[in-house]
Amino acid sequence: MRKKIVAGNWKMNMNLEEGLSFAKTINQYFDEKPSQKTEVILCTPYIHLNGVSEIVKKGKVALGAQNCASEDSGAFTGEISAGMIKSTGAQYVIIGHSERRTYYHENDALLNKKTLLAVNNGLKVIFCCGEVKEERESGKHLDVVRRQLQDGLFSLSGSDMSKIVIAYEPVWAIGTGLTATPEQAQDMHHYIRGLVKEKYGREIAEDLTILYGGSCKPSNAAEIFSKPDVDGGLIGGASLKKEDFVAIVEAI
């Protein structure tokens, strides 16, 4: 069985004082339960990965980042490098989200660059893909996801592979109240599976968690996560609701 995964992506949300509470109110629910087959990860901005990778350690709960620099070191002021990221605890980083590609125009090259430098500094990546309403609408969807993997992602070995999850985001569906079908979910996780499997082979493919990112809430998220190449999500703003991003995570 693959791995299933909530990842709470904080964005730029709560300062020092507040992430640290909400990070211990997370970590102290889910180490109450008996058992918890499904990984929870806190994705956090900067300032909060070394106060939460203490209170997290040695509990059930998993810490990313938002974001890597392009580059291992040296003269980039304000920038973050991997080795930083993995220095403080954290276990995974977020590549490629579409706010990233947007705002800050990261392209695929970019992108592969910071992945494999996050690769190579024994982070696990979550990597991002998705269309925007305009592409989605044309028919062009499945070309734009296929080549983001294979610009942004495929120059990875097979066993590299195994340190990557893919986060699916349908782009029109963040932050504007719309939200992907759970077939339309279903289609799309199914077809990058696909991808990897003519890329890695199928052992690689069926390994590989793919997550859904797209206004995912409590009341959809059973039905979404119920399809069979679906598992998971990669949550925005409901991961800073304790009620909705405990309810995401136990429709699983």
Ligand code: 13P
Contents of the next structure:
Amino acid sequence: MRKKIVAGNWKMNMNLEEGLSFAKTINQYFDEKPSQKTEVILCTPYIHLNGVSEIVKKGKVALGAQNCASEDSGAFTGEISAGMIKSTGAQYVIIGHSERRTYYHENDALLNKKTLLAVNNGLKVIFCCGEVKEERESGKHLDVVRRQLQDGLFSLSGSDMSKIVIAYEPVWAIGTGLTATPEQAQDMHHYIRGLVKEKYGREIAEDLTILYGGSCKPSNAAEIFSKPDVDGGLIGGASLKKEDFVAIVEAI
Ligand code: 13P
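Same protein, different condition: the form predicted alone was shown, now please give the form predicted together with the ligand.
After this comes the whole thing, all chains and molecules, with the earlier chain placed first.
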């Protein structure tokens, strides 16, 4: 049975004090729910990683970063390497988020480099893919996602592929209030699982967790998560409010 995951992507929100206090609240909530089987991940800004790691250490909540450098170490002012992230106690890193692709011009080749570095440094990767509005409207969305996965991800070995979570985030649904319909999400997730099956075989494809992201909220989460190939969510705005985030986790 593949793992169900709900990951909160805080993006560039909350100062250190606010973030640590919020992480405590979330951690305590899930510690008091031993029956909760869904893996909950907090993907925080870099500055929170060390502190949140201490908070979640003995609990069930996992920790991730939102990006990593494309080099291992050296003279890269302002960058944070996968090894540094790992050393904070974080287990995950998001790679290929559309905001990184769009605002920081990260292309598939660079994302492939980052993914390999992350995996080689012992991190699990939440690899994001998804099309923009024009690509969906012109019927190119499947081709776009196929290229993102082939060029960004499919150079990995089978054993490394089992450390990957894929997040399908249609760019037109991120922070816009527009959500993919449960059918649109299911169709794409099914397509993605098929691509992974073609490349890596049935077992790896069946074990792969595929998350949906894009204006996921308590009111639509249960319906989206009810689809057979949707294994959870990557949550932006709604991950910043305890009630909303918890309700989304519980919607699974
Ligand atoms: P929203 O949930 O705010 O639409 O953001 C989704 C997202 O980008 C998660 O990575």
